[in-house]
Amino acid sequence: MQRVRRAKENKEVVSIAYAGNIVEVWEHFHKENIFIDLGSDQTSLHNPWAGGYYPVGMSYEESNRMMAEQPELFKVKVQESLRRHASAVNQHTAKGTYFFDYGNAFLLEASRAGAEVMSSDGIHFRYPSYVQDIMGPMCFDFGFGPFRWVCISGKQEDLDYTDHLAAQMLEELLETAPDEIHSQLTDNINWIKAASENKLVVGSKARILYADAEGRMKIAGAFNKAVREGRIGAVVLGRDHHDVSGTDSPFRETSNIYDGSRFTADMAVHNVIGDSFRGATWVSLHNGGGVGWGEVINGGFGMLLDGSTEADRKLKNMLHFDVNNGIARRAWARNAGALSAIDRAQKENEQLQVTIPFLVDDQWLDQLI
């Protein structure tokens, strides 16, 4: 990265290209003494033995053949590669590279393969997940997560109008929002205003942006009003499972919950049940999404906005709960952003009552005992 930066400063164009397995790329950069400022992964190690990760030094065809005909040997080869992969990453971090795990089970499977990825306590990984250092404290703790909608008319003009409404609603929120969430709102206003130019839509006329509970309710309310007035066709709301509340995943979505409860699966189940009672059109509870079977529970929903006053009532009840259930869980773990967000939510809605844990100072306890 520094080499490329220096080249840009000198108005030169440098391209680093390397064909091969990602392990070989890490090793090549180390050999050439190319410093990497920031490194991560988005492996598919939630499915390591069936094509999610291919061994270094083997062709795609060879790997597929071994996977089918010699699955035990294939597993051995994958784990050998993981040890080599982790070793290459460690070489870079020893020189100052900041590395984080995306959360698709790289560190988890590397640890199971015997790679040197554990911290000195033998319990935690030596590298954080990006939810721990980035997404959690920046977005999830404040209730910001990937809010989705689909214009079921299939018309581009409907999607364009929803983009306009979403930007307008977020700009209104920005006027009175506390400073701690200004950057989140500003980023998403900039994103939604430029979304159409990026031409990311393929097939369904769908959009996604990061919004908190108040933002989701305000945007959804504007959509439902537009449907009622005949400006657009019906809209279906949803969200990603990689969100504030919908997923219990100790190695990704809930990895920044440090009160010991990140290994429980209650939040996603609560969301599914709570959303169903509060007006979701459908709900789903499933295992394995993005992290691996047995490692995660996901709870999802869909909500139809048909322009009715009933939809107005449902969207407020359901979206409020769907987000704040997760903020409450994060507040119980005493995450600073979540404590602030849940306090704000309770002031905005008197019916919401969340018990905040009172933790006694450790020094006081030591003196008492």
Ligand SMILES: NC(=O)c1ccc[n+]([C@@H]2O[C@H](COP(=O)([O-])OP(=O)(O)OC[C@H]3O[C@@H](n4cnc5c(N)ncnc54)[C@H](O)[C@@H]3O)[C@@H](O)[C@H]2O)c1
The other form holds:
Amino acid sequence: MQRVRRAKENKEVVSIAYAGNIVEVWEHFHKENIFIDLGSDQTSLHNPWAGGYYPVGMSYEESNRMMAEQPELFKVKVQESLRRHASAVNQHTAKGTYFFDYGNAFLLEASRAGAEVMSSDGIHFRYPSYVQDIMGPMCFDFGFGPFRWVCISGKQEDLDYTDHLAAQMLEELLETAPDEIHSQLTDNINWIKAASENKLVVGSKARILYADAEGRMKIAGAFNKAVREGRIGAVVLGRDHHDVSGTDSPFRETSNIYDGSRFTADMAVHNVIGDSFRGATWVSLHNGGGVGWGEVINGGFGMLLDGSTEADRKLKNMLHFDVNNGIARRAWARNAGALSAIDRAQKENEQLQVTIPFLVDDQWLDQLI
Ligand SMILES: NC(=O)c1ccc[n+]([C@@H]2O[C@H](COP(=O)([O-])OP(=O)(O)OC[C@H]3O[C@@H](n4cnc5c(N)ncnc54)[C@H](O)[C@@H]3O)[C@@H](O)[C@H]2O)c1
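Go ahead and give the structure of the form predicted together with the ligand, now that the form predicted alone is out.
Shown next: the complete complex, the earlier chain at its head.
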């Protein structure tokens, strides 16, 4: 606190770690008139009644006991706390703090608790989710999402070689990439080049980076070739659920789809079925991923690259669909990045034909009305 006070006096911008109930932190900062530039919440509110969120005013032990012995009362305490939590956040945003939902169901659970988090239309939240502001328009709409692989030999040198190949493939793509995806590519080239030295791997020799369909296919193709040539052992591909296409989640992954279809659950199902026919080694359809049971449907896949020509065919077929299915959906919702990405995808692959929505010229519409 002293450091924050000093920073405040010197008008410095600081980021701080402060232990305590988050509600008290927001309230204390308001009382001390400490300005917060950017705020969010990362309690595990996808699981509000069983330990994801600890109500203000109760100790850890007291909460755990009530959760087990008086679950209904615990629910009341969580909801009381959420109302107080939201009202503390609102005091800051009234002073200019930019608050966003981190995709942990904070706004959803706060709204269910009757907290003041709705906008005046009574339909939308008054704060955006980070997918609406950042991930959607910068990444998902362009097909960029978390592409993963595991070197099943368990050898560090295999992982290092795949890192090298991934960087090389992304650099090749950057040479001809349109400006609108330059930063996504360069960020990921920087990441993958530095990944090994940061020593983040603690178990399986696995890696993740953000790539679009073209990038994923190119990287996977290079891996399969390396397996075929005996440079590395077999590789398994996958992706996170937090991606362009595999997840229908109106409060997170699909929250920047504004045509009403974010409340449907068919994209994840389409992906699972489409991927399974196009060569996935296994698929999964599950529920709850990160935002809570019943709030989201997730479709996933695994694909074994064993160096065969069959794997070459499958990886092109499946990865292309796995990403472009979601871009098509985002293009139907008229998302600008997705309209341009699906246009490029159709030019690159004539077999892909996506019906683009009829776009009315806004100026023309304004004149008419
Ligand atoms: N946006 C994303 O990409 C993304 C990624 C991962 C996780 N998430 C979501 O973020 C949430 C958190 O994920 P995690 O892996 O960090 O979970 P976690 O359970 O490891 O951490 C949550 C922390 O919140 C603390 N906490 C709970 N109630 C609190 C309170 N009232 N005040 C202060 N601290 C409190 C807990 O003690 C715990 O340390 C989850 O809902 C998850 O689904 C989002």
